[in-house]
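A single chain, nothing else alongside it, follows as structure tokens in the form predicted alone.
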Amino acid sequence: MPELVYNPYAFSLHEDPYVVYRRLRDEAPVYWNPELEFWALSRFDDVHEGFRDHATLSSANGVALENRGRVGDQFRQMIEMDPPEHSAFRQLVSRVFTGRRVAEMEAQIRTIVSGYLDAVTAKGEADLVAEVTGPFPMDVISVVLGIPEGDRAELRRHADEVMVRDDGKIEMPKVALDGMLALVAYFAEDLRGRRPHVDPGLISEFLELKVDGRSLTKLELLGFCTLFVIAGHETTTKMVANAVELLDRHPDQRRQLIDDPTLIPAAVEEVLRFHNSTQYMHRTLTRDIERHGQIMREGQSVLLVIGAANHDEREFGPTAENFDIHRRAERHLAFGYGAHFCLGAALARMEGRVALEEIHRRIPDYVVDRDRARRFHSGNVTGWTSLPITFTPQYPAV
């Protein structure tokens, strides 16, 4: 058997990690990589408890691999902070995806996602990321934080931009670097001209609000607004186009939620369990800690390994490697768990419902053309850079 390496970074592993994965839960369950000098958790149990024991597995230094010891060179992000600090930011902004809010959006969403349909059903052939699954998300984010229509195409560019990774490689390569400093060009100058009470979205309340008396710095504003955009569009993008290259993998679960679209809702659960868009999350120790039979050292990094632990049979059983819409699994991380618990996943959960259900309505007999699909290559991020499909042309009535 070949040598067990987890890289993070690596294209082969994209194309199917969860060999290595099996094998890391196996064989390694506290991994140690020597090039790149983390430690990876994989089975369920440890990674839940590290979300949980916030205080022992920090986020201060970074949430991504490559970003370790950057944190606050240019901006502070609320993911990128401990309770008590993160609470407080976090209770911020947490009022704006209360169920109620996220409900009262979904007519939208719907409006949203039949409008690039439209433009689409009568070819009888799309690319679902560039035409509909990573527009729409951009589309919605951007009405929540009160970005103007003609803006959003340039900031989903630069957004992927910021994800792009090279094969095998920790550093951020020149695209990615330069798609972030461009984010935040457009925010810095966004917000010199925002004014509260009058410009809608979520970025003119940023404006007022207050953090322990104080009103919010230049960096954390910045912060808020590329997290948002980031984190608002990339996951839910991935996360449809991989439910659809999913369900045409499985073609009679998909003829079931055709017949039965009251199955979107645990279809999305998962598809979130089974590939999720986000395949770890990055934390530094403040302490050390036996896991295993292994030390991991104070100041060391450890991978959150989420797609890992959500294949894990310890949790899910004997068919935990299987994809299954019928499935009903008590819980899952891929919104990760605890303090750092994501805050859009209700937000994320209803996109991903409305757009499979409007997707199974209009063209459901579409098929995936796996030869000019085209991967997603990240570090923490899975998903489609382009994923070409053909279906029966859908005309308007007349």
Ligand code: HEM
Second form
Amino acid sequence: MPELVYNPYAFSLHEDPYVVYRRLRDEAPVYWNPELEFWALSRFDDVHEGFRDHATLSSANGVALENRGRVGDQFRQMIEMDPPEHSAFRQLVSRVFTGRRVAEMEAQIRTIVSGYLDAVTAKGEADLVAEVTGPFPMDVISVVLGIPEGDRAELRRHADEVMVRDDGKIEMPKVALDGMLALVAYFAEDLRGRRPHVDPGLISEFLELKVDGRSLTKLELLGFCTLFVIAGHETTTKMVANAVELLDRHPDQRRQLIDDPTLIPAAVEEVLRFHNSTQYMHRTLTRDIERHGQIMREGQSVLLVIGAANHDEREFGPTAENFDIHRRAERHLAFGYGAHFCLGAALARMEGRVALEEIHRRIPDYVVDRDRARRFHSGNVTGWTSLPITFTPQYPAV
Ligand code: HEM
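To test you: the structure above is the form predicted alone. What is the structure of the form predicted together with this ligand?
Starting with the chain above, the whole complex follows.
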């Protein structure tokens, strides 16, 4: 058996992380990577507890391994705060980003997705990522935030750049650092010209929010804008292409979805569990703790490996490693758990459902060209940069 090495930046891992995850769960449930200096927790119960116990596993030192210790330089994001400070910001933004607001977006999301599909259906081929699943979540989050149409392609490019990593390397490449600087510069400029009450979208509403009786600082406003645009775009765009690639590999289950679209919400849930676009979150220990006989020390890094926990047969039974849209798992950790549970979960689920409904209604016989497909390589985000498909051309009715 080769030595067990878990390096989240290794391109070879991205091909099939689940082989390594299984070994982590079985052989080293508390795994130490001496080169990159982090612990990894991989069993469902440990990851779940890690998300729950924010007093011991803090987010305040960064939630991406490569960003640890570099929090607060360019912006202050609530995802990198612990309660009680986090709770104040979370309550604040939950007041304006409500479930009702999300529910009211369904027709608009369908129009956006349909627009991208209209542009490809007659061709009989497309790069699904470049032409459909890449652009549409940026349009959706831009409607939420109030970002003008003409700026969205550039923002999407920068949001993608931010996530890029080199093979095996923890250091953020120049393209990622430049992408982040460009996003911050964009929003710094945008905020200068925003008019509360006049301009549509959340950004204008952020300007009016008060925490502890004061308005948000520039770093806090930049934090909300960058967090929403990256979290809202990256994970969702990857999720929909992951779903199509998985369903292409499971033609029987795809057939069932086409015949009965009411199965689609459950299929979205299974995609999230089985191959989530977010593979891990980073935490920092606030005290020494012991798990499975290992002592982990205060100040050390811990990865809560969502992708491994969601395949744990201790939680999901002997079929945990199978993709099954009929599974109906009671819970999974795709959106985290506890204080930082994904604020956009309802929006992401709706975007996934609407996109899969429209794709399977309009181009149901797609075939993924695996020779030309290209993976997206990042630290904790899993997906495709390019997913070429062919299908029977559909022409609009005349
Ligand atoms: C498939 C899509 C998505 C996945 C897999 C995902 C995953 C996650 C996860 C795992 C967390 C927890 C982070 C932690 O505990 O440190 C999180 C937090 C968050 N997500 Fe998502 N997310 C998705 C879509 C979205 C969308 C569409 C939005 C847009 C509004 C969004 C906004 C956020 C925000 C603002 C947080 C931080 C919440 C807080 O700190 O309280 N996410 N997401």
